[in-house]
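There is one chain below, alone, in structure tokens, taken in the form predicted on its own.
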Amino acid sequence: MPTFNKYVQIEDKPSMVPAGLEKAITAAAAKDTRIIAVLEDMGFPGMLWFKKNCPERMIECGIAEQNAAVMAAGLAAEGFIPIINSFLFADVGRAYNQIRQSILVDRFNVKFIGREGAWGEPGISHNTIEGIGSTRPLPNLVILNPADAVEAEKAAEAMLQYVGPVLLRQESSPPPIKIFSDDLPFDIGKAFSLKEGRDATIIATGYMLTEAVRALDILEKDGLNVGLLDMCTIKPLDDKAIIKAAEKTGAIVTAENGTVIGGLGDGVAAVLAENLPTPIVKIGIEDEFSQSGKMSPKDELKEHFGLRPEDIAVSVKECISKKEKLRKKRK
């Protein structure tokens, strides 16, 4: 197994990103009064402990995600946090427009948790894998894609200390594994270094992660040294983490549980377009919609849209391949 970073701590066991969102989110409700739940039909993190404790500070909108938006914005502007939770199609594709004019604009402290994903029962449209393309135009809004629920509580644990909007990405998923250990360091805008790496880095987001420490087994059986960086900030992204990857192995491969088209990939290719030509593939859903499928470890999707530890082995060897083809035309 390749060596890592000491804040990781690999078990191959399913670490519930919903779990980690609920211990933060109820943890931070007990202290503080101006946490607010908004609903949209749709279930919440801790709901249970809600109900018990405070049933005066959840607020049920029903499917009516617009009036939803604005109504967090109004009471974001008298002291209150909002936070939202729904399927992303929902609570920030249906009220998009309400979001950026009622919202962003004024850069109210209004939290968004959004599920959404290449795999799922509900299908196309529920299981929505354009949102992060759809997101990072928007000015003012942070974005955050957990790996796995110790990440997750310290996402939502930043999320509720960052005075502004923020979308906290929830993937629809096969559970990942554990991946970190419980004292992980978690900055928004700050990427983190799981391994480094000589021939290649990995750049991975959300559930992603997990296939991609899988396939580091793959390629170390292969004689290649492969770096891995978590980039759970989608938005800021880190540019000087992402430059520093490529300056040191001089090949990156982004993976992501989403469209390629405005997702991570394109993040990662505009820094190294701009700072450190390099060459990249990027591994997610290609120009198509998301289908339904059951959700387990072993799910046929990921064969599908190329998802799995053997796709990204494959897509690191032709970036490796790329960047050998480069040096030689340099010569």
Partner chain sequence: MAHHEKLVKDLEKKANQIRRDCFEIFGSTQMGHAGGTMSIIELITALYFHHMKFDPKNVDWPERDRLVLSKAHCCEAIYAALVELGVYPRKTLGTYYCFGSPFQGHADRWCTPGIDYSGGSLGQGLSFAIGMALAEKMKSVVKDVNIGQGGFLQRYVVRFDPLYRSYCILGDGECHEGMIWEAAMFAAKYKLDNLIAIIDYNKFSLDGPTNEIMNVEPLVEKWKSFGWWVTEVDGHDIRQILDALELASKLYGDYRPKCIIAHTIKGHGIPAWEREHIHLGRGAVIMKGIEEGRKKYADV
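What would the structure be for the form predicted in complex with its partner chain, rather than the form predicted on its own?
Only one chain is given; partner chains and other molecules are left out.
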């Protein structure tokens, strides 16, 4: 078992992101009457649970995401803090231009929770992968992508304290394991280093942090000292932490549950290309749509997309060999 930072407390049990979000939002809404749930007919995976404590602050818009987004902007203009929770392709994808025009231009304090990721039974329509890539170019938007229940709770708290539009990505994936201790410090825009390394650094976000933690075991057995950086804030990216990791290890592997085009990997690659050119390998979904897939007894999608710990380990070794080749060339 590798040695981790003191705020890392790994337990091999499911630690669900929605549970963390519900806990943080319920607590905040009890204190702050400006917080409003804007629903899009998504049932309990949405925010129907908000009805239990604050029924009078729950606005049901039906399956009409465009109106919901702009109506929420009107509420925010009057000082409320609306939260919209749905599939990312619906609350953000369907209302993309509405968010751009009516929310981001004026930096209205609207919070989006969007569910997406490569995994799931629903198939190509719901297992969307382009959420990060499609929203990263939008100015004034903060994008968070928590990895487990603890980080989700901290991220949701930070999201509600921050004044301005935020997209919190809630991944559809196999259950993540518990990674962080309950006193995890959280700042928007700051990467969290779980472990410093020597040979390479994995920069992971969301569910892929779970797979990366598992990959470290394999790599350690193979005698490699690999660092792990958790990039919960996708935008603004923590450039300093990325450059620091590259300086220290000279090889970077990114891992995300989404398309590699325009996603975390591309963001990291751009930072490195401009500041400190470093060998990099991006793990994620190559340029293709996802599809339906069972998670047990065998995780079909994980294998298909190459997102298993052993796949990460292979990528890390590939990146290290790239680094060594480059060093030889430079000599």
